[in-house]
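The chain below stands alone and is given in structure tokens; this is the form predicted alone.
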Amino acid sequence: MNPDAIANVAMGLALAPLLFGVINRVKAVFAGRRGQPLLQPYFDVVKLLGKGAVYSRTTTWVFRAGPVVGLASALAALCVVPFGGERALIGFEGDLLLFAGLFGLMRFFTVCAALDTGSAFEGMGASREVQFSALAEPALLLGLAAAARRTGCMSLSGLFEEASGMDPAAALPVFSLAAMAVFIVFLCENARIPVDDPNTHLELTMIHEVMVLDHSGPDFAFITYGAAVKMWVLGALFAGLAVPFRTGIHWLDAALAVAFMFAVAAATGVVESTMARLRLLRVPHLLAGACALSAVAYVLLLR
């Protein structure tokens, strides 16, 4: 195995909580606030770790099952996706579609956890998570083919290879597009403003935090680290996309992309500190501007 994958797999595992530091913090800058600590969200999940978990009688395996699975995927997935130049852990042709159906995978198992339960609630947010994923998923599939077209490559780490060493002029406009995309993707599947507000506590306006109000003790600890594992995924794959390009030095290309993903967690700060959630109704034509984008990226191959 690469040692060089290894590493950025493990900084990812040991940093990715840190993204959630950071948006609470540009959002306490922005608000006036001290704000909590840099590491709160290490103190959070370690703390759930040492607490008890408490089930419904109502529930079956299912609910138990939602958080480790969960958590498996955003794992698997960070063992998927490229990182600072360097290949990803695991790669071979077509692992693009593992990428996207691993996400599938963990909302699947969210969704049917909080339908487990039996609370017309959890089966409100549930109800809108999968309708806001009919359209994210494809923005996100549609960004990668249009990349991997312009590319020739099915694997997410031979198609940032490739793409480090092509012209930017004939680059760029198709990542740049895809790029866009998948950031709007970005905030959705991660919950945050203007698709959803993580810190919400209106019952009418809630979605993800909604599907797991049940959870308690570890399995809270493993979705809310899964959740910081899943932003850290979806970070390094839309920094591949917006900077395709590598200096060739790794710990210079590493640092680069670290310092990439701290910036697009304060960028995701500033976003919920300037602007209001969306309205249900309009979060739809967020996510089809999305799938737009990525169409118009493929559509200029076709030229």
The other form holds:
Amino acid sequence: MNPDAIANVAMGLALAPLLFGVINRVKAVFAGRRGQPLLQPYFDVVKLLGKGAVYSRTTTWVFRAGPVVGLASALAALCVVPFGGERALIGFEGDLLLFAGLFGLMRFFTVCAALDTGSAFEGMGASREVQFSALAEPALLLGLAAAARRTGCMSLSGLFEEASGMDPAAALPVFSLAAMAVFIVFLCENARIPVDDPNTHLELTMIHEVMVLDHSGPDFAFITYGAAVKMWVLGALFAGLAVPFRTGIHWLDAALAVAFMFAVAAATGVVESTMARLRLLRVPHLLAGACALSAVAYVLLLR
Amino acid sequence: MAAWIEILMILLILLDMVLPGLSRLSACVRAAALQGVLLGVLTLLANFDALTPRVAVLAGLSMAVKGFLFPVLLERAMKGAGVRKEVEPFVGYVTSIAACVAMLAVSLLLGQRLPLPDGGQGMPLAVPAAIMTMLTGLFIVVSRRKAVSQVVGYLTFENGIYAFGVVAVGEVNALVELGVLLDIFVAVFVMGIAIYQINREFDHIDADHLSMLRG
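The form predicted together with the partner chain is what I want next, because the block you gave corresponds to the form predicted alone; please supply it.
Now the full complex is given, and it begins with the chain already shown.
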């Protein structure tokens, strides 16, 4: 066990909700408000953990398993993704697929829990979530495949390590294309604005929010915290692809990576403040564009 | 230098993929204009080691005409004809993007099969990017309904030929270059007038309906 990797996982666990705090603060500044405290997401999670959960009589164990499995897969993904030039806690050949699969598992259980309530609204959200993720997943996998082909490594840790030693101009085309695709996937998977509006409370327009309407108390705390960890993990992947270069000094790399994560959060806040949510029919176009970016990255390597 | 040219080529390819996916006519015009500017930069970069005033002037001229004059002319034609802003494609956006990826694969294959006299001057992506741009231009011409889109397709096609010329031929006679530039200028000018006339005659610029004309 690598102590630095454990420290990275601990840092992810501790700092993940702060990303939401930063996004909310950026949005507040854009709107001319003072905004909630930066630590509000932590307060929310603690408050929710102290409450009791209410379960509908029509739900089964699937409904209760949803938040738990969701958080567990987010935590597992956190262990697989390398951060700040350090190898991940768990790394083996082919962990790219595990990484994508963990998000699939998380989504599957969230969707099942939503369907389990029997609510029409939640079913609608579930259907939209599945439709969009069916397009986001190829973009993620193709982007990762292109990066893997460029570096010749099938594991995330090896891939990032190999990329850090490359000539910038040689690595730039494939990695920037893959990074752009991953950023769109990042926005889609985290239910951020061009795809989904995290603030809306109108059921007809919600996607992710509507699926978790019936969860309460500790379950909802798990979901909120799991979403934060998921955002951290995908942000770390984007950071690794967008800026694969390392200084070689351990603490500086880690500090730069953390700074980049919060820059990504701030950029997400800017996107949310300056863009309107896309019409539901237009979202597949955006995701198809992400797939196309990944496909170009891959096709360029086939020469 | 070769790596930067490669990045420029990838930008060219990305613009090719963006063009059929854009839903607004003016965005299409601007994307084609940006492509023209990129090609000017490409000319400068490709001749960076032996940059003569002639090359610089030609590149600057083509950038000015393609990047500034054409968009202004087309915007004016659109405003004069009161065109609706949407592209109204025959082929949907997602299908278009998928078609673009397929065209990219085809042009990469063709690029490998097409031997250049000097091996492409260390620009392995140049020929595929040029072929891709030409194919995209043709695709836009056949898959879009509006006359403005067809002008954009024609411009994109010309951009592809220009890119091919920069790589394959390198030094071109200034007279030939200027002649080509003048030709496309006149063509865009005439097409602008044609769009206006079509619109005045038929109240729309749907080029599809032209096939119903009888002498």
